[in-house]
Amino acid sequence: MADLVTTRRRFLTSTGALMAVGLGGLTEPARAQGVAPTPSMRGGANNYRPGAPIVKRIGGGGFWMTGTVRRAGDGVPLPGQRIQIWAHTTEGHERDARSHGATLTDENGEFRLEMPQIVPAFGQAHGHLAYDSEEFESVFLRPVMRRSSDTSLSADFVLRPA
């Protein structure tokens, strides 16, 4: 019985103290934690070529590299951002200039670039993507495909201002 009284007294005391100081954070509106920037991936910069040209398509096409680009913190889509793409494909190695190209994001921060089918290199079918302009910090990605028969690969960037 003494434990019940002590527990009840402790509850009433702590509830009264909470009411006296207000509910603090419970009455404040929820605040977004922000969108974290994308870290560069190991191996993402392999065979990178600074200044690869903006192209409508790499090679004969048939495979789509897609994604989005947003600003860290608020997640706002970033139009007009340059994304370089390269890979080991049915038409060339990732070190070949003809296997590289760049594209710009649209008004929604989205990009799409058609390229030849990606094929495995070093045991994995993977692409390379880079954001390398001056407005934001550089990010290099190396996403791996689930299956080498996939005909598209998507990668998203969240960029931190430089």
The other form holds:
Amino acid sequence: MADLVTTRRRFLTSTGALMAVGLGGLTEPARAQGVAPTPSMRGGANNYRPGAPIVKRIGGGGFWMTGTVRRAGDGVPLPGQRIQIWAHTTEGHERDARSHGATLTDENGEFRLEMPQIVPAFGQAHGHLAYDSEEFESVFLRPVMRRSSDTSLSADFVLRPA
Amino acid sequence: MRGIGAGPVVKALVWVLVTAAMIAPVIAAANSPLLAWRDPIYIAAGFAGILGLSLMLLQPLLAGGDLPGLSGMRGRRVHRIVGGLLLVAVIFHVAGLWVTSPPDVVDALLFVSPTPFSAWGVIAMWAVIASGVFAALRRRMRVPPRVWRRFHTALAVVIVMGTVVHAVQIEGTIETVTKLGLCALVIAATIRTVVKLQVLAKRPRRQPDA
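Having looked at the form predicted alone, could you now put up the form predicted together with its partner chain?
In what comes next, the whole complex appears, and the chain from above leads the way.
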């Protein structure tokens, strides 16, 4: 009986190790093929208002939404891309026009927009970001804050040509 | 079924505990900082949810005849009224959220919401509606009492579990400690009543005042 237990344990250990190595190996080729496009998240487009103006800052600020925009495949940073941002904040509900704003990525494909503090709404402290222009396929993201006391949130886009 | 054959002190204590457990979350939520950043309708929707959870504590206690002064037929009548209030609270909760953010509520109702707790809330909502509909129709449909009791208990368990999972996972105006306390009591009361009424027994025990 003891032999059987030992055998099973050894079997599980070796199988587990094999799977860990095997799965690690499986992800390698995918990376080699290039950077995969970011899929839209569930509920990402909720309360979206197309055409939010490009602003220096949404409302009074105090909270930072940051992120990067890259091209699928080669992962090249994309400058000058318009990212729209909205959330339930200390200054308004998601659906309110004043809670919406847009910004452009810099030469490194990075964006950074100051906005009011995001507060929990519909059970979670979360923000919304959209890429919704001509050149690439639209992507809507809905990142969740780890703690509602956080004063920044980030989201990265990898876009596929339209 | 007689309630606990207890003295006036214990009876008073039961009421104090139940009332405190029901009111504490409401008072705590009334002091939530999140209220400052919400429209009145959104605030009302949140409180409808909290009140619904509070009412849920009364239901198993009334069904089990555990509330002093409200056992037997009286308890059943109050159970029916509280059930109606619970249904109204759920409708207010969902309607208020709908007005606040229609796409989020549509996602929840279609079970495609990004938040895992939404689905539990929607499941509990349908169980509350089903309970109300069958409670209203069971005489006309001539449902045998034992079948009704098992079916209603099954729905009640779904309502309690769905609501507790829903409530525990959300970060909202409801305060954490009072929320968890109330949820624990609702679960305890539900288990107590299901065991006490022997819903799962082949033959339900005869009840002196049924």
